[in-house]
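In the form predicted alone, a lone chain appears below as structure tokens.
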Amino acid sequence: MSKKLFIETLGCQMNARDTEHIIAELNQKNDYELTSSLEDADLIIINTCSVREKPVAKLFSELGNFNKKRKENAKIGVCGCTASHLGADIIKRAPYVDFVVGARNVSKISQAVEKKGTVQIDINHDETTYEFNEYRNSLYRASINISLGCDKQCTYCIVPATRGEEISIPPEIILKEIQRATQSGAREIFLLGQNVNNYGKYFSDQREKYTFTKLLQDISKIDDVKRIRFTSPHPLHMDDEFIEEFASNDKICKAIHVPLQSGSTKVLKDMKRGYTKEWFLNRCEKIRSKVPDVRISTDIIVGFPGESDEDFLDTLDVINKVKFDQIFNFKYSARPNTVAATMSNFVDDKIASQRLNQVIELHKKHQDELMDRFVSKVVNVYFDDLKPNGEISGYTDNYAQVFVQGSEELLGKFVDVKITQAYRTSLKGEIV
């Protein structure tokens, strides 16, 4: 009789993909089957994120909750980025935790669960040639890691300290994984990396460089791949060749995440982002000129140390000029092991909150305008999610979520839909 695994995932899409790898490894090598019931689980894992505010407090709060609810003799493990930077301290603070496995050590999970007290947090461990067993949450789309770690030194970011230096996964392994996913029914591929368009500069076997543009072209040759998405590209590496491929390749979805962080060139320099306000605007203008119906999303941090009123106005200026379709906005919070956490010129929390609210309200206005343009248009939707209320949802090529009345027969299908209603973050329509 198989054992039961309960796993909670916090954070980004890369964490979600790591969770899929954990599930696959434990299923194949340790005979664990996934359960949605914490109380029934023989093994409970929390896959952590350290990017957002107060991740440590959330981790120990969740661990305390798990410990109260778990059945007798159930094991508890901590994985992910917070595991990487806290390591053995997790077990010191919560002795009931059985093992800790960092974000760069996922391939070691099957050994870790068998030995109480295991701590595997080597951020230089190379998993780029390790072929994980297969498991996916979705039959219709597949997330694929193309690189591990990050070669940037953004002063606010903890990722290099938790995921290590950037190494690209060999293209032949990526292509093989994509082919396996399409054989299982996936038609949409989502490429993941900290800076996807920096792909191919560093391989562990020291092979020649191989560009992200070339990878996109090679993936496009796989017949059953109908849509390609990726996140996150870095504005610094958005050269003309990349933008041209994005615009001209029909299989590449016309939605792109371009993380701004700040509209101020001075703040961008303090953040060590490597580009200016002018470069960012130029890249977005070039993308929009070549792909008029593109949807552009971004990340924005307000209240970074030293951000003046003038700096913040630069951010509002970029928002007004680009008119982002989606903004992931945050008030700056200090992360351990980062340069920004040691800066002395912190912005008053009340001022930072006011700035965040201004960004949110401005973005709402733009969202209303941008979503209204879909009404009465016919769009092609790839359906992948059945809802309990008789609706089914999916996404357009340019990543607008669409809901229609429908059944599971639509799952995995590309269907034309006429949009009848627009909301701030989604659309409703009727099948044509």
Given for the second form:
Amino acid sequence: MSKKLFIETLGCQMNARDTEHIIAELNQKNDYELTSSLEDADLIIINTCSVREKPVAKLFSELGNFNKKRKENAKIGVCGCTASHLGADIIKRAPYVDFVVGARNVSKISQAVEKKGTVQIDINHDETTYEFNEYRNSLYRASINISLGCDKQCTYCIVPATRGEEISIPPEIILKEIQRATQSGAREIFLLGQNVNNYGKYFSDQREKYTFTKLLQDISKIDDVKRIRFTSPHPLHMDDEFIEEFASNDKICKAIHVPLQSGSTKVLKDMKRGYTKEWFLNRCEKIRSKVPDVRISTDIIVGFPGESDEDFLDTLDVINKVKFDQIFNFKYSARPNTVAATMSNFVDDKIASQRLNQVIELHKKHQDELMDRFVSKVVNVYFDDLKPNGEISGYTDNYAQVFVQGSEELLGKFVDVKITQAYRTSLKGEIV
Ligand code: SAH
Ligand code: SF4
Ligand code: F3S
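Write the structure block of the form predicted in complex with ligand SAH for the protein whose form predicted alone appears above.
All chains and molecules follow, beginning with the one already shown.
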């Protein structure tokens, strides 16, 4: 009889992909059926995030909840970035936790389930040539890791300490994985890494120069790949060759994440981001001039230590100039063992909250303007989700979400849709 697995994922797309790998690994040994009911689960896993204080607090509140509701003998495991970061301390704080497996140790999950008290958190562990079995949440879209870890040391960020040094997965393994995903129906490939456009700098073996641009070219040669997306590229590594490929390769979705963090060159320097306000604006202008329909998303941190009113005005200025289609905005959260956490000039929480609200309000205006431009246009949509109310949804080539009335037959198809209505974060349309 199959066992039941409850798995909760916090954090980013990389964690979501790790969850798929965890499920694939577990299924090699035992038959696991996913359940959304804690009470029924034989194995309960939480795949954690450390990037801000909030998800770490959530881990401990969730663990208490798991322990209360689990059935007798159900095991509890903690995976992901907070596992890497806190390791055995998690078991000290919550002794009912059976095992801890870090973000760089996913291949060890089956062993860990077998042995109570296992803590596998080596951030130097090399999984770049380990071939995980296939499992994915979506039939239509496949997330594929292209690198592990991060070679930057942004002063606010805990990720290099939880995911280790950057290392690239060999292209032949990536291409094989993509072939396999297309054979089981995926037409959209989502490439993942902390700095995807730094790809190829760090292979674990000696090989000829190979870049992210080349990887994009090689992936687009696979016939059944119809769309390619990636996250996150780093603004510093957005060279002209990369922008040229982004613009001219028809298979690459015309949506790009360009993480700003701050518009102030002084704050960017304190963050150790490696680029200036002018470089960031220049890259976005270049992308927009080559791809007029591009949708640009970004990440912004407000209230970084030492951020003055003037610095914050620079952030608003960049938002006004670029007009982002989507902003993921965060209040700075001090993380243990990072350089920024030792800075003395913290911004008052009230001021940080006000700045956050200003970003949100300004962005709403831009979103409305940008989404309105879709009305009456015909766009090509790849449908991937059926809603209980009879609507079906998918994404345009520049990654705006579109809802239409339709049936299951549309799933997995690319269909032209005329947009009839625009909302702030999605569109409504009719099949043409
Ligand atoms: N490698 C990616 C970022 C991964 S973390 C990149 O460089 O774009 C995702 C986002 O979380 C970051 O872009 C940043 O905006 C935010 N973030 C990271 N550390 C943070 C902190 N200490 N406080 C608030 N936000 C943070
Ligand atoms: Fe963190 Fe910077 Fe690396 Fe992104 S590039 S994961 S923000 S250290
Ligand atoms: Fe992702 Fe959170 Fe780790 S954002 S890299 S899961 S700290």
